[in-house]
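Just the one chain here, laid out as structure tokens, in the form predicted on its own.
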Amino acid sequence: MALASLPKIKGNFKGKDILSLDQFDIASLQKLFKLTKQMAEIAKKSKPSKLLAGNIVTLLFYEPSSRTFGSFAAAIKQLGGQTVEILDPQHFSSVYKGETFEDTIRVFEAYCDAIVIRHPQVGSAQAAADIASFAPIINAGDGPHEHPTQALLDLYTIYERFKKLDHLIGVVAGDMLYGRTVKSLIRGLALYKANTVYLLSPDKLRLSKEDFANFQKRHIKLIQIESEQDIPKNAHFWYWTRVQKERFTNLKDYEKVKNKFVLTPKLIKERAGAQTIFMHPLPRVGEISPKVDSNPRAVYLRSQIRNGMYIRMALLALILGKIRQ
């Protein structure tokens, strides 16, 4: 499926595949965010909900996951739905016996109303959408390409704090080359006016020239920086990411670049603004000091992680047609 043929949301989520942030417009995001707030109240108050009663969603994860897998499972069950959970299908499904990707998608489509898929190959979610005849596909990460639902919760977290998604200054640090969350977040921020994002990464982990050029064509200003001392002091958010060890074929190369930039209380004191929030898609592997966790503006273990469940509750309710659109 070519980028141009991605199904645009245009305010109507019902039956749509969710493959990329490029499917969204501002109105669709606002609709999703409004419902997400309502879903948060259901979860926070432990209100019983039957919104997805009778619905079954397959979670098909070819790569490890804690938050995305767990929050999707929790989101479905919070709303009274059921899950078919397949972790590591290479070893615990008929994929081990040689079943093709195409047949795996067709089999699980027969059992459920939607499929959430994570896969190491770029374009795998689009391929699944091409194969599936009636079950919507939700991309939970296709290699180093995109992770749209992570970006949705990240955007919601920023919006919740600042009540806007335009005229923002952000810093993204870590792995730009393989970081799928980074690429989806940039796509989302590019929908809004006058946003600037500083990209701090080791030279070998910068955005590819192709990605950088493509993003530059959008309504967003990207500035590549080389040192923590280049971080602007008026940023609204810092978005730290880990170096993607699993994308390296040579571990010596990984060791050279991991934890080159570490978020510490000292760095916050030197470079953060008074209102800067600190974000991370998790897991972290040393790039954020545990001493930062107690900072009230460190949202990665607070609102950001909780918003993952709320946004996915709202998204599933809309995709499965449980909300008037």
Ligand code: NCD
Second form
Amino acid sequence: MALASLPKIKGNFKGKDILSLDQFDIASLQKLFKLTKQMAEIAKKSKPSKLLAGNIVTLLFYEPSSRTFGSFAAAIKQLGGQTVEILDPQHFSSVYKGETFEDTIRVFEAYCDAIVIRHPQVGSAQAAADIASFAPIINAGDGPHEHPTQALLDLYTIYERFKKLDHLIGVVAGDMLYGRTVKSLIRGLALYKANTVYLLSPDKLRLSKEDFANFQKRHIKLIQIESEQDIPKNAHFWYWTRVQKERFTNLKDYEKVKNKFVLTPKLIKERAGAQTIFMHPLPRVGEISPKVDSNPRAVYLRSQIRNGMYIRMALLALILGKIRQ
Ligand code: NCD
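Shown: the form predicted on its own; wanted: the form predicted in complex with ligand NCD:
Time for the whole complex; same chain goes first.
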């Protein structure tokens, strides 16, 4: 859908591109979460739903993906829809022969009802939306900028646990500079009242000044901390992230900052509260000790994964106009 500015959801998802958490409001999130709960029930039944029967969604992934790609594909199939799956188009599509981004979007749009795109460039999903004339575009990660559907599942996971998304205290650790999930999550949390997020990252991987200033203007308190010892003991969630190796031009710089902050049972014992849940968008590459996995409050390989599929089922059903809204 070609549109000059970000289309606000305002309770109506039908035909809309999903490019940023900035499109959302609390009521729209509530609507999505309510449907997500129903989708979980559908997914648990062995008989597939036919809600998306006759629909085809293209998954166009210029960057590697396990969960986002896999859960979108599974979500569509859970609802009886079908997929055109283009992984690594730089090698396995005509992009390899020099086809332009614009032509690629036009071609795949002709085959389907919506396009889910992941691309290394900031603004690529918006660019795809500007090119596409009817198919909604869903941003599955545009470089270090945003990853809205990840934030939706993260918010849902927090909401499921605490039954609220306001008055929360969170700790976000790792790569704030290049990590896109955190930026979408902060945008989402900033929609609600009285949330505080502590940011723990190596100096070189802090939020850019621009992002920090932009987020500070919103209804969210961001507190930069220097070490694990500054983690408040009453956090509702810890959200650990991977240092985004692929964004570094010099690997030596990556080696210097990787795994500076590792989530271990010892750290949990010292700094977590009795209610704190442990989250990670995954993949983890050393920043969470596998010894944490058996902690019942470690949700990264449990509800956070499953919720990814449920929320994408709900989102697609709404965007493709299968639910009255
Ligand atoms: C994240 C991503 O691709 O931004 N992964 C995901 O979608 N679950 C996080 C990451 O790659 O570190």
